[in-house]
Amino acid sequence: MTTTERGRQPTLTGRRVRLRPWRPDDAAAVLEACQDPEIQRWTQVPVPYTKEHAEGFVAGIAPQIWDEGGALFAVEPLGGAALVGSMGLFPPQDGVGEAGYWTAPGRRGRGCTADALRVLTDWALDVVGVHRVELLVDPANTGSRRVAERAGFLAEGTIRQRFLHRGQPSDVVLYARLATDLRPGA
């Protein structure tokens, strides 16, 4: 399905955030944020990350992800300000997707990212219409993890040597909310 078929990608706003879709303009911010020695550490960006990596991101892997019913999106205060980061719901298989996110340095620790979890997870659940959404996170990544608990993710086990990180296979924790549990805050 082409981005004309299944139409623009929405914006969502949750309590702290807004996700909209990412933007040419952005970046900058996205090559500034990727240098981040924790973005690179805990997740798939490549290193070095360079402008072109950033360009390619918003420009075209974006509006990939959108086109096969995934959606990655950048997010933001609700007053304005700078970039808080990304979430990504990656093309769902069999009414299941995967969230990934990550925190620019300087706006972590504020509730942003999980305000941004719970949003997309519940428009997953609500509009895209899976079942489950999932996360697999390195269990030595508890900032991570706590984003994931406070959106109202459930640990389900470690799955050992299931994912493959810069060439190594590592650890992951996996999470999930399912459309029938509780919803945070309800």
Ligand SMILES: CC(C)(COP(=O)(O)OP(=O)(O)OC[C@H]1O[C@@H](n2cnc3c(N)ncnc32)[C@H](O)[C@@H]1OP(=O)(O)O)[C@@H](O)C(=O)NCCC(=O)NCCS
Second form
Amino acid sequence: MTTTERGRQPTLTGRRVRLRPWRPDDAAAVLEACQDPEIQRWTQVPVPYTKEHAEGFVAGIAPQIWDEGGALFAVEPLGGAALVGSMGLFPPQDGVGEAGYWTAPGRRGRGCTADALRVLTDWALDVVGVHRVELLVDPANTGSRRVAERAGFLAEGTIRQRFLHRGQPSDVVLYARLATDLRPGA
Ligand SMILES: CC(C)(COP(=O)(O)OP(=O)(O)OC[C@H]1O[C@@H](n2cnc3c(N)ncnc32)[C@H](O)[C@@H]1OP(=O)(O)O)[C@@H](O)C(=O)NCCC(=O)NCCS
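I've shown you the form predicted alone. Could you give me the structure of the form predicted together with this ligand?
Every chain and every other molecule in the complex is listed next, the one we just looked at coming first.
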């Protein structure tokens, strides 16, 4: 699926943030961030979220996603080391990848997530070689919809009750950026 060497985890640099490989010593920050009700509301993280989940995320899930041809990055600020959040690309199929993310509550509202998503998507289109990156966002998740739009994604429509989210049929807005779309800011 990819022009990226399997298992190789690059570091990507944006205007505000750096995307780097997860490390075992990130587990404490992941554990703290994933107690956030908004992350638990809008993502598929386990609830309750335990130390074992955090350790499994950085040392098990992250390498597995890379092994399967996807990507899972820790996001940190340029010039700093504190964890901002997580930015990932599920293993692409048929040249289509799906991105997913969360940002720690104390790190929001600074444009970091939109920057990280733009960087991930540019890399997926230019280096990994997918032709389309998608996002599936709950219509009520205003923050994530704004992040998507800020990163150059276009809303293509609402898919009704297509997914089960914590046991409930849920609508999603399908967003996408294509390799042939104008780049955000261009
Ligand atoms: C959604 C989330 C990722 C936003 O992260 P963030 O770091 O605050 O986003 P940014 O600072 O990059 O914001 C980008 C834009 O979105 C806007 N925005 C962010 N959160 C918002 C909110 N709750 N309501 C309205 N606008 C919001 C910002 O004002 C900014 O707008 P601008 O481009 O006009 O300046 C974060 O709140 C989060 O992790 N939520 C829980 C997990 C989640 O929803 N993940 C996505 C699942 S699809």
